[in-house]
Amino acid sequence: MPTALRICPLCEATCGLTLTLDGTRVTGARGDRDDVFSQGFICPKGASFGELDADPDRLRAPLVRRADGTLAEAGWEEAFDLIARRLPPLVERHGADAVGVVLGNPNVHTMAGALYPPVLLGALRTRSLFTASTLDQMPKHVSSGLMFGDPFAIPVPDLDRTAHLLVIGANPLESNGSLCTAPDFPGKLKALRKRGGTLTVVDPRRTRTARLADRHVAVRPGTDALLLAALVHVLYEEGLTDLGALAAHVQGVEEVEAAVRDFTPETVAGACDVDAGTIRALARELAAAPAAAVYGRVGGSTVAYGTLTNWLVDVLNVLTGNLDRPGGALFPLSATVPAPRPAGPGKGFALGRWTSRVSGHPEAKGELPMAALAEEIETPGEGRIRALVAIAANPVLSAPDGDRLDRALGALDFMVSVDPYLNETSRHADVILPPPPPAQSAHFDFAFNGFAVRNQVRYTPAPVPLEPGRMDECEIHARLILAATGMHGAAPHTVDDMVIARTLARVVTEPHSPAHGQDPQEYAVRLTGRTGAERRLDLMLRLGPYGLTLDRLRAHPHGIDLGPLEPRVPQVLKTRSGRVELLPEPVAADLPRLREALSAPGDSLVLVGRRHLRSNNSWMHNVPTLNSGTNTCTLQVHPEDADRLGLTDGGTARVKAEGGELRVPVEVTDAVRPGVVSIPHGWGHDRPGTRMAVAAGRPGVNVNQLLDGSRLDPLSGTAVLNGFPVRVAPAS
């Protein structure tokens, strides 16, 4: 049977796949052994590519809400006509901020999701932007923005060369990595151990990653920042700091020493439930390693001190001399970022340039907290969100208090959803625009190449042609922009032509740009590509640091290896000082809150989430092969707690918190530490009006319904989804 290549879009590992085709149907998927990055690795999600691609519940045509309130299939022209008729008048009457935009996690997994939403936001000029980042990674963006001047300057561990890896709040054997794009993360950790390196995992659960580690530290959830602050304290106290070549690029070293003076190992031990001797050993091992990296993820972000935790991760990397050196934490150089500008001071990064209308939450990276979306729709007054554009987003399941948001969405004047499914959120839309299955879409990883553990670049055209009646995802987005902004009826390539023209008009004036001094129109004529999206990709490659072209990339179907990560911190820094600002003012102002945690009484029982290898948040629960086996929605509880609470394995528990109550099957296991229970994120497929038969057959429960949205990390606006108190009892 014929085969075709396709980069997997189902998690951040971005593995190369070889698809087996029967006509236009994908009958199998295996790892592409010739892929320059993944070299044949595949996980269960990638192996199920064909099953997901052919899911019979995927929408094949737009849905439009009729006069009787029902959603019915419609033609593409009717769908865009309705958007053009309803959305621009709302903006004219109520202002730009009356239109909210919600971007979900899958946006960064498609070409269209990376290229077009920024154009839509620029055209709408709305400040009502909500994304999955404030349910996941925003603390890392904020800490990087404050320290390095760029919220996307995120260092990643040099997995292939490090000698010591400290992982905190991450489970890459299940997640395949996050903000660290690394195919075969399990193999890389095993290789680290095999070459004599050390793996330390800090996690309240004994995850698959923790079971692989040399040392597992079962910290009390939510106290990661305290533990890391104590590690920093030990480095100063014992004279273990050594910035090495980085010293000339850092300011604030002495200020950090004073800031962590109160966080001794002995002081934090009780709150963290980690003895002082272990804390000192962790700091000494980190400092003594010939090359080391500290890597933190979701478990350290979706907690009360998420930004402080992420800041301390990189403070440790800086103080041990491991930031920006081989084997430490390095900054990737993607092929589609603009060619590096000369080193020197930049504009810096600011928080709170505006605030949300109702509760006054400060923006971060141009976004407001997803937890505030419901109140911004429900609360009357000038600036109320009256219309919503949701792109690849299901916040009814992913945000706190989905019941309230569910009600709020029903009160909107108009809603558009770009989504392949009629799910818990899109069921409220007046228009649903379904993108085609992934096999019918080309793929390039704009976002994840910026977090990759090795510089490389790959592009795969669509393995099979579009089915009749389908519309390319990039065209859907372009037409949405035109319909929403008063340009309905213009050709879709108008959007791409406009972006190309604006980009070239700017870069030809920049001395460091490869296009400096050239004629913009002549340059545009040289761009290749069959579609507007491909022409934009070609432009970005040409303007990037490697001087590539789309034609050259097409000539290398398994990708181009661009080499290992290299030190480049002077090019990265965009702070006003032109240096790494080790103690930014907003961080210093938040430290007293962390000090208060030293004396705060610990909660008797707290809840954490968990990852499943066979899913990605609320995705993929409608694929039978993936929604099976250990991919189950249970309440994990330690045997000691089960005995104390009267819970039995296989029984049902009642779980309560400030946002609501759930009934969950019990799984008694020592994989969680005493005092901790765990429910996975992304479940709760039991609402009426959806069209996802497999997911509805095993719906699970929505763990975020336990929260009312009041718990946020103040600097980033990220919802506290981990380490919050719950009450658990047997269900009567």
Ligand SMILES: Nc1nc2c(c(=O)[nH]1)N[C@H]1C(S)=C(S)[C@@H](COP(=O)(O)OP(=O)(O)OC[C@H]3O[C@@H](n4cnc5c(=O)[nH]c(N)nc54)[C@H](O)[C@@H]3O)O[C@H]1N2
Given for the second form:
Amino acid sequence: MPTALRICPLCEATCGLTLTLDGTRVTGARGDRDDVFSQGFICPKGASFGELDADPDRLRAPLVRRADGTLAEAGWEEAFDLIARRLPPLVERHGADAVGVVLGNPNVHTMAGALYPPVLLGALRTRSLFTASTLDQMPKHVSSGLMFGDPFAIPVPDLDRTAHLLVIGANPLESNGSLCTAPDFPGKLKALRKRGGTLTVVDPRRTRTARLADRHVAVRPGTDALLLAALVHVLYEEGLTDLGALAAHVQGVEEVEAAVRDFTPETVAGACDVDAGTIRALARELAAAPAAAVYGRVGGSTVAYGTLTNWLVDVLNVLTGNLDRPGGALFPLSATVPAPRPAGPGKGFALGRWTSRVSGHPEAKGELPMAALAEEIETPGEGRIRALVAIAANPVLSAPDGDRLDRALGALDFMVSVDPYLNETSRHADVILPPPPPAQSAHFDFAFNGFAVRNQVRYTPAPVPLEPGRMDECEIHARLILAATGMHGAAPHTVDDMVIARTLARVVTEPHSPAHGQDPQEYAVRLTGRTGAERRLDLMLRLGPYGLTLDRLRAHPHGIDLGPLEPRVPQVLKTRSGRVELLPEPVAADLPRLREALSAPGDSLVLVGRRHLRSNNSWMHNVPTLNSGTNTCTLQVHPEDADRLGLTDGGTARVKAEGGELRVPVEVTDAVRPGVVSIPHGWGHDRPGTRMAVAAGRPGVNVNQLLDGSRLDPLSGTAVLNGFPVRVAPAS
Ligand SMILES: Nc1nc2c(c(=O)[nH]1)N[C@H]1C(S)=C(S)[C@@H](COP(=O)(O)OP(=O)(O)OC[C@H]3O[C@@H](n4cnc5c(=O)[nH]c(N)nc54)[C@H](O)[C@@H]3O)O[C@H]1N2
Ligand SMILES: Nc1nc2c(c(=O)[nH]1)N[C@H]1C(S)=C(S)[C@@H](COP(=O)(O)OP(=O)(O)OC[C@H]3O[C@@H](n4cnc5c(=O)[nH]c(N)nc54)[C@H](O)[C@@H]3O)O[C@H]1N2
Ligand code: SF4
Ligand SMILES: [Mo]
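The structure above corresponds to the form predicted alone; please provide the structure of the form predicted in complex with the named molecule.
Full complex below, order starting with the chain above.
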């Protein structure tokens, strides 16, 4: 059987896969043992690549809304014609902000999603941008932006070399890791323990990751900022801070000491439900380890103090001398970022340069909170969102209050979805543009190489050719940009040519650029690649820190290893001071809110999410082998709570919160701590008008319907999806 290589796009681990092919059909997938990074690792999702690729419910042609309101298959020309006819006039009449753009998670898993949305946004000039980041990692971008001057300067734990890993609200044994790209994360944690290192997991659930740990701290949800502030307090109090080589590049060390003075282990113990002795031990262990890393993810991010928690994670890394040191938390250097400029002060990071129209939420990284999308569509007035372009996004299930968003999307004047499925969100579109299945797409990880635990670079061209009638997703995006901005009909490579010309015009004037002083036209002609996207990749590689080219990459189909992570301070810093700013002003201004949490009475029952290995957000429930076996969309509840509430295993519970009410099967388990219940997200496939037969057959419930969109981390606009109060009773 012929085989072909394809980097797996199904989670952040980016494993190299070897696909077996029967003609253009993928008949199997195994880990590519020669992959320089993943070395043969594969998980059940990757193994189902062929099935996912061949899902009969994937749309094969665009869908366009007819006069009678139904969606019907149409040709590509007709689809883009309609966009060109409807979208630009709306902008002309109502202004740029009347067009909203929604970007979902899979954009970080496709080449198209990395290369084109920035161009679309630049051309539309809209401030109505909403992405999955404000349901996820925006607090990390904000804390990095404020501390390091660059929202993408995100330190990752040096998993292969660390001696102590403190994990806050992450479950890599199910998620396979996030903002820490590491194929075989589970194996790396086992290796850490094998070489004598220690693993501590802070999580209100005893997860598979927690079970692997030396120490599991079942914190009360939403209180990690208090816990970590107390850890910082102990470091100062016991003289355990030691910044090492970093000291010369950090300012604000004394200010942080003053800022955490009130957060003693004894004062936070009650709120966190972690005893003071344990808190002190956590701080001492962290300080004593020869090299250690603190790593926080979703459970420390989509919470009321998300930005503070993410800030404290790196404060701990800095104060223990572990930031930017091997075995600690280091900044990766991806092959497609511009070659580093010399160290020195930068422009810094600004928050709240504008605010949302209805609730006045500050922008973060140019984005408004996804939780505010519905009100921006529904609330009358100038600047109301009337049209939407949704790319790889399913906010009806992934964002708070899907019912409201569902109604809002239905009230739009015009909507475009770039999505392979007719699902809960795309069913509202007037035009759905379906990308081809992954086996027909080339792959490069523009995003995840920047968060990888080892510097490396890999490119896999499309394993099989496009089926007749299919359009590459890069071309779909390019044509969408042209149709949306009055250039309908121009050749799609026009978009890439424009980007290349603009980039070169800029970099040839930059002294540190490898293209400095060259002639932009001559440089552009030298770029190789059969498509606009490939030529842009070639350009980025050439302008990058390793001086690579696309040809060189293609000559190494299993990738090029670029070595372990290395220290990058001070060059990586872009703050105005040119130093790590340990107590940024917006963070200091948010601390009084945290102080209030010390005396606030805790909620008696709160809900957290969870992830399952065989699932991924909302869109993999249509693959039979992944969505089979026991139902995973259950309410997990601790036996003590079950007794108190009158719930029985296998029974049905009624769960109520501000945004609505659900009926969900009960699973009694002591894997959740008392006072905490858990429901996974991404379910609720029971709306009419979708075309995902397998998912609809096992719909589950939409946990986000419990939320009304009002709970946000104020600094980042990130929705509180973990640790919100619920009421639970048996369903009669
Ligand atoms: N309660 C709760 N809610 C959560 C979370 C949680 O932990 N708890 N997690 C949040 C997180 S971390 C995230 S990232 C968000 C995700 O939120 P979304 O990004 O809105 O959700 P996904 O399910 O990832 O949906 C992505 C969409 O992309 C489509 N798609 C799949 N592959 C492709 C492709 O190759 N190209 C294109 N164009 N489209 C594609 C799918 O069909 C689907 O419609 O959900 C968030 N929601
Ligand atoms: N199988 C699978 N893999 C995935 C995904 C998926 O849906 N399924 N989604 C992908 C995406 S988009 C992302 S962003 C990543 C996420 O990757 P992770 O962050 O590793 O994934 P989660 O399983 O959400 O882990 C969050 C953990 O935080 C815990 N938690 C909840 N509230 C709190 C709290 O207040 N404090 C603390 N300390 N812990 C808390 C939860 O119990 C949970 O175990 O996973 C990616 N990989
Ligand atoms: S771990 Fe992630 S990248 Fe690797 S095979 Fe599984 S889904 Fe794919
Ligand atoms: Mo995510």
